[in-house]
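Next up: a single chain in structure tokens, the form predicted on its own.
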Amino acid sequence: MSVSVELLRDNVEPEDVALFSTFTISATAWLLFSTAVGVLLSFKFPYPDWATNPALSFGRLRAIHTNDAFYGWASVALSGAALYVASRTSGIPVAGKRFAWGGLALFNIAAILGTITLDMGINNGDQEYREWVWWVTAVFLLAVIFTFTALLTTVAKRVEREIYISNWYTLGAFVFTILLGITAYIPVYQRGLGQVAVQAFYMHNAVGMWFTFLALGVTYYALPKLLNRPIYSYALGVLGFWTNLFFYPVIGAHHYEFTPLPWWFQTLAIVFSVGMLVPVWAGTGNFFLTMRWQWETVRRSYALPFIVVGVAYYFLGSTQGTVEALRSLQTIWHLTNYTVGHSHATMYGFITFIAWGAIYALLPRATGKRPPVLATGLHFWLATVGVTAYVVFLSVGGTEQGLAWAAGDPFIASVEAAAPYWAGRAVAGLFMFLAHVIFAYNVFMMTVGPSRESDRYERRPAPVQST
């Protein structure tokens, strides 16, 4: 990774900054902790007598990986990118300033409670990213609504008319989620077929209303900013957006098939999981018709190679999901490694690498202070590494697993049989957390670390971007 010398710099007030930086730092150290645990997590396959205490079993912190991962890693690193890029298109700072940090306080008490009742085997039961209690994820609702206001204040006192197709993804986000955390949480709602019909509408709408929409704001504002150039199609944004409205919410019971849950709905589910190639592609299409042509400026930034990455895992996995909701092959992968793997090309590879490509790209602008390019490149070949071997090794291996359960061989077979993979698994982890090590590194070097002689930036007012 050759990365010139020359950045420009946002004029950006000194609080925004702090905000930026804060929420930055502090979802690095969740990103920190909540993939430790994941590392400790993957040796336990295949090592099982190993850390058997019940505060560290399995079952309790696989939970806290994955809601610390989710939602004070990623909800952290996304709405304060989203929160920066709304500023810097509506031509203002950021408004309701008490709100942001309000929300960013809520954001990390939630994930505190949240990981230490998980932790004390106080949840909500075996479902997938709401074993969270009740109280838990209100507070972690009221951060989404203190953000959101924040957020929309902004917004509502932009400079020019028109909103940046940015902020239809951002706002849409928080729009949607405060609406999935109210419907997921009715009582009424938490029995019987109707709990499987909404759990089905929780996990899945988590990360395609809420994640996917957050990254793909962000992508939208620092792709074109990074390569000094217009999106390509604002039509395909607006299209990317509309379709994915319409088609992701149903997509859910897709996760139930085969269950009691009306045949119908199983099939709609499948029917709209095709129909989510539309803004997947538009989208993936989008983003690379803009990076037409600008291969080396891609090769020379710091941030540009992570969106890279991004996007195509957006394309992989988003399409990877659509093939996996098909029945046939629902028989062989459901509840086995496979879906493991899924869910990293997707949070991982698609989230997380957007997640990192959007710090890079606006947090330098805003403290004036760049990362190290050699640690950089570290964290961006060891990232990339180390999920494509996950994905792949889970992959195969979950293969194997359903293939074994569908020739009706023995449990034990389907065991021996992924046992490598599991391995290679934990490997590939390692490599992954020692990439986040580096970030972590990276993020203090451009908020809190000293300024360095090689860092020149050029002061210059931000243009207001528009339709």
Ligand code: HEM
Contents of the next structure:
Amino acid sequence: MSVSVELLRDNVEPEDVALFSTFTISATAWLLFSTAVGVLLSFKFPYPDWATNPALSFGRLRAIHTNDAFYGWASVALSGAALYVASRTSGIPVAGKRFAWGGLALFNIAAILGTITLDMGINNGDQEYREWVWWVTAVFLLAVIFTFTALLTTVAKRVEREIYISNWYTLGAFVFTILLGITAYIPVYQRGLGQVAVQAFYMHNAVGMWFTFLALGVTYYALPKLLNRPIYSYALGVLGFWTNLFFYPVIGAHHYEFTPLPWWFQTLAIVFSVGMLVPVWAGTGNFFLTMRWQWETVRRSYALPFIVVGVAYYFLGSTQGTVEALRSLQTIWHLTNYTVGHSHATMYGFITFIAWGAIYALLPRATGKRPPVLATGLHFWLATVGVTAYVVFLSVGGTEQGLAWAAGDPFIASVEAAAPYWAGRAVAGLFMFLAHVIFAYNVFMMTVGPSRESDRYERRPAPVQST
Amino acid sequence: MNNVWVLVIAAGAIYGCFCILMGVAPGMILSHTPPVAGLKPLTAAEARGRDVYVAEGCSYCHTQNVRPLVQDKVFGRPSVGGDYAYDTPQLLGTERTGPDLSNIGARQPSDVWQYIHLYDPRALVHESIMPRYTWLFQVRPSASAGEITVPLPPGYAPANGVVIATQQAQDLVAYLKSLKQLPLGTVK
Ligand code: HEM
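Target state, the form predicted together with ligand HEM; input state, the form predicted on its own:
Below is the whole assembly, all chains and molecules, this chain first.
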């Protein structure tokens, strides 16, 4: 067997291996839970009478699905990867490990408390992605601050001179999220329409300034590592960082077009949504140019296909977001299931795939245990087919809803028009969930599972990071 | 860049400005939007009903915002900022799986209709996918004086006993009935 670059094992101290493994295992548990809830929700559309009881009702579980997928799965998976990347690119073990462990514990406490309170109907006024009541979010923010402390000390103590671009993005993500979380929970400027404005700001920043930055950060490390060639353009990476920071915070009001929010405020959001093309194309262009002429490597790798799909969905989903923001199209698509399709194109197609790509790329280097090839392939295809079917079903179904409204049909016509697509989405959801079960098995094999002699990684000195 | 503190502080300062400019300032200004003429704060029962609405997450399927578009005419007049003066938390919503409810109190003023619909939406609208909210009701052998019984059509009523609206259901219906758009008239 020829040993490709992907098979080299990093020289990592055992506690860092344990740290990365535990973050990943914890995140995986929340992925399973939150998407089991997602599947249950999606079956409530074709079978609305199924599981009629308060604890399993749509209105409560929906917030549990989104918050646990966000804060239990994606946040923790990407934070674990970010810490690992910081230590690799800094040339030292993770510093401030006690903060990292503490952060992980707090992430879990927040997600557990959040799930329980939401299921009891205790929430922060149905404000999407900040449904957790303030004291649960306080625990979450403490987790972010703890993890940030570990990340920051690691980068501050680095032996490399330059701060590698990945760390710009991940450090940024933590700083922004701390500021955003505080802004979102101070109540004094959030009455009536004022709260609509804050919600608009919050809602898109929670995804944009946290998940997007984290995912881009780990991609800037994992991708060149897997291909064994430097990133195509460091400058494009820097450009992407600053332009994301300048455009993202302004686009939130595009969730509230045609509301009483000041018209110019909505227009500003639309203009900046078009501006978002700059960081999106800078990022995706940079990634695809890094991959150029390496498709054979991509095909043979088990981690790279996830990153390819992730970057492709980043491009498609974000470009779609810009198009969706235009008023002419919003008259049809706004408030329909088209938006839910978009959310999954981005949070699943982009963020979740990048998290998987990073885990498959980096975790085996830390633990020296590779996931089984067949299972990884199955995970990839089930998830890719599943999410693509999901997005297509809801894009078509959402368009039908919008057209039924525009045609002036009675409301129930839009429910009937979307019904077959909702059923299709539920089946797609099952594919995705099955993929997650396989992923969980792979995580087990990469961490605590038995090490298979033939798959042992060669131990080599840690490669020096070239920047 | 090789000074991590400069990076973190610069990025944080820039983003902090955005938080103030795009979050706090619009929030502060728009929080002072005056109510439309004649708008009254909710009564105690209506406010409790609103809490039920929030706890059950009705707003994930129902908007409370009529857009200035032809397809929204069925739901009422376009919403204005003053409609929301007493509306905290805001419940505009971003998804319209079910109809907009800004003016449901005028469109569907019947208590009985609302109770039946909450107990089993399919008893009234066969193709509906709205969940049943049976836990806002009690099924008992018989009702005592002063209790509200829900007259369900045959086939939807429980085999034996009567369905009684709990205080929560009564509050929720009071809230739904309070959702009436006021005419804009001279003030805007
Ligand atoms: C098995 C996989 C999944 C299934 C079956 C699923 C299903 C659903 C369903 C049924 C809804 C409610 C839609 C509605 O209200 O009409 C939803 C909403 C949502 N889900 Fe998922 N989901 C899955 C995975 C994920 C993951 C992994 C994430 C994020 C990392 C995610 C993020 C979201 C978001 C953000 C929303 C809110 C959408 C919006 O308001 O536009 N989902 N999902």
